[in-house]
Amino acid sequence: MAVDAAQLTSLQPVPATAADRRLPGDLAVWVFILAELLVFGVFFLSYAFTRAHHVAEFNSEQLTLNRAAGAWNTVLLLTASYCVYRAVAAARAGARSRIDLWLLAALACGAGFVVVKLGEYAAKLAAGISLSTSTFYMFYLSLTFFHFMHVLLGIVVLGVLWLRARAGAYGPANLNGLESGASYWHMVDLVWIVLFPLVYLLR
């Protein structure tokens, strides 16, 4: 049986267009993702070069944080940027009704990794630890709370989206705000990925 032309041509893959290839998002966003990130590097490469120096002494402190508490957290923000990507999904795909219903998802997981965090800095504190306890410790404390202001800051760009997601603010057509704060969100999702193993594990 013959095949038109224009059958054929149905077929073809689709080359990526500009369009396709761009970042999502403000490319402002993208400098400010690419800045934290540069800082975090920092706070990680002081990190492993005093831990190579102490090792004994991380590794013995070490031993007395929460991995539990830890591996919670890292299930809830992996959650978190799964639940973000399907809002992002659903606006491509026009399904509004679908986007805040995956933000509020991502919001309780933030959430909940806010409440396992205060738990460990609670045990912690009425431990009579601080940033003067070691060396460790000043790490510690200093990079997971750094990072946990990170996720505050993304708890609410999400209640933000969220809000104007309800008001039926993004789809297919408009995207941008959406993808800004969904990358942002990534981004504190990728550094707790790197920060969990390296404080928490690695020895």
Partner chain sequence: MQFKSQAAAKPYFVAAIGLFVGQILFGLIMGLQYVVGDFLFPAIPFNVARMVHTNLLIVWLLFGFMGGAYYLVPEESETELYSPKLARAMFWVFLVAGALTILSYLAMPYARLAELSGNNIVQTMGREFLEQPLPTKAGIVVVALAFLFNITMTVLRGRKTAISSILLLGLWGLAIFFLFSFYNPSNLVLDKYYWWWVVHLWVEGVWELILGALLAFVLIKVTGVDREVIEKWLYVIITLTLITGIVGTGHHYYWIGTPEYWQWWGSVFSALEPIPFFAMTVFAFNMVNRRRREHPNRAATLWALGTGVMSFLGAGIWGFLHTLAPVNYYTHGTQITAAHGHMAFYGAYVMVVLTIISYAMPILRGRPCNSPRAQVVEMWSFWLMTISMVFITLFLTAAGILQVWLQRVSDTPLPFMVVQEKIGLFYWMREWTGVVFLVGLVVYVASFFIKGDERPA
Given for the second form:
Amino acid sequence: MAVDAAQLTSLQPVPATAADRRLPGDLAVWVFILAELLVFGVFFLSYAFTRAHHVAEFNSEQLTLNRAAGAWNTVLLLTASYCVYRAVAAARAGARSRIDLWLLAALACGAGFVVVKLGEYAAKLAAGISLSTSTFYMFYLSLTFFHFMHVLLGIVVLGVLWLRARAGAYGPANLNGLESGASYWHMVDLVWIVLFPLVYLLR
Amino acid sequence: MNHALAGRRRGTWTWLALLGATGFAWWLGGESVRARSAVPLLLALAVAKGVLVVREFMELRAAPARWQLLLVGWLVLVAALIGVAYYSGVR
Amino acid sequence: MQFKSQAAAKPYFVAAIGLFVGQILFGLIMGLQYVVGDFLFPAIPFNVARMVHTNLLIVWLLFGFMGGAYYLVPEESETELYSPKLARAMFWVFLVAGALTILSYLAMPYARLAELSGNNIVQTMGREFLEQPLPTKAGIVVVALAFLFNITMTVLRGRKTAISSILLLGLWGLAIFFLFSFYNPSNLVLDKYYWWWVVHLWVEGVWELILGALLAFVLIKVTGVDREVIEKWLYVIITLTLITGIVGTGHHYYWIGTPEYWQWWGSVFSALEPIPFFAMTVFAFNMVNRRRREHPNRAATLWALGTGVMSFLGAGIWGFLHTLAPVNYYTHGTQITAAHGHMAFYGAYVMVVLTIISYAMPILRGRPCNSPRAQVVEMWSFWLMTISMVFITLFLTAAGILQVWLQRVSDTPLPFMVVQEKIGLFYWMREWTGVVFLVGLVVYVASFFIKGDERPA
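With the form predicted on its own in hand, show me what the form predicted in complex with its partner chain looks like.
Below: every chain and molecule of the assembly, starting with the one above.
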């Protein structure tokens, strides 16, 4: 890859020329990310425009959601993203021993998200709420569950990165895999940033 | 100060800003605030947070411009259409 | 031909084209039965003609896929086929089993065939596209396993490329999803699930992988564009296909007794199914525009471009037309579905098989390409078949819109048979266009027998 060493050891300062600009990670991952964003986008807009026809129902049922759990999950995902960012930075700086620590911290945050989310689902399940209860709950469960599956996949990806980092696979000259996985995780975060206000807060 | 340190600081500030925005959004979404007036603000906060993630964490500010445009464009478009949907639901 | 064992593909291609002719003849018979109900009755009733038409389609496409794989895999793996003998043997097993099945459809009532073939032991018959008697279904599994063994061993032994891996994934998926056809629960909703897990996951899932791999292979050959570029495109297309196609299965769950949320899941995901097909169109044209050589086989390039365009139109656009739940509420099971089915199968799968045949057959017959004269004739057949398929689709779409209107939307809905009378004109136009298609097919077959100077003029 045509990236000079100076650029690799620094933390990617904004490149002076267009030619220095490069996409972190593999192009294929980015196309995958775009496809995912498209699917989530269509889902979000389906929610928003369906709500316009059932405003009262959506508003009252939305108040039954656990907003604090949603906010804590936002904090956990953002923190996980920050840790992943630091892991990439550590790899770029050649600080191998810190890569897997940051990834482990990110994994812990991801696991925290899963625990909070499962608690939320358990409470709704105990209240007898299912996909067929109402249009709002159908959307709430579909959107959050579809996202939840992405978090699980993201955790698997981070797990693989962690194992490989422990084996010393990543460094300034070998970033492609780490950056690809990191980009995917940030996408999971990005989607939640829209999903949380949309489903939990906006009314 | 070398680039690596500057980059780490930048990342940390980004993270703190995101956490602050999340707390603010959570307060805005609470039952004490008149919900309708909070809609544009919450959407703007979501876009701002998204732009931070895209530019800083995803590091697209250092990537070819079209990638940043695509992702930020997605954010703005989705948020704007959500706004339209909410407005059309008010009537 | 780079490897001697690629010759194993030849009989598969010949059989595919032969069965294709049969399929079209039965299509014309049942097309006429739409308007002349007792045509050929009681010798060939409508339900039998329909079954033969669709089953022949599936069988000849499978012959085409297998032939394509036998041609492609040795060249991609840079090694001889693991066992050319096994390939030859399986050809005859498959051909004889296929022919016997079709003949038995024609020779006796379907219920009698079910009784004779052991359907009371394991009930698998009677479902659209999966009408085959038990021994045939078992035969398909045996042939598929032997074929997959042969192909997989070849790939394992040689060079591993993205194209051969994706082809292999598609072919294994094809075989595995076929296993759902052996289970036929008496609960009608469950039965529909298992049925769609074969039919949908075939044509909107793993077959698209096969399509992508075959198209990518031919494009590498005729354009000379770097393998890396083509493989990247292929990965993208495959990913999009799998995301949209698998959850998109939900667009078959709308009105069969499943929970309502499927209307959302099905609509959202299947609405995105045109995207991979669009990517395929852009892919084909992009690669041909960036070509680094002028391949003398112009006909193969034309088929490859045609696949890109027609699969997007037929599978992408015509599929999207009726995939959203609120639209499908009115259109399901009408001639709109038939219109989509015709153009999608032709545009995606028929055309990709004809693409690989067009590219490989001259080489299998010992020349880089056919003579310019033969190619001109082949291109004529391309346009005849493709344009008549466009018109068949348009006429069926018109018939479908009228049908939806008169039978379902109208304030005073008319009964099914009354509506069928009223849209008879479109069925006649479809039938005559079908005759043009047959002429195109005859021209296509004729192009194989045209000699002439092989060097391009």
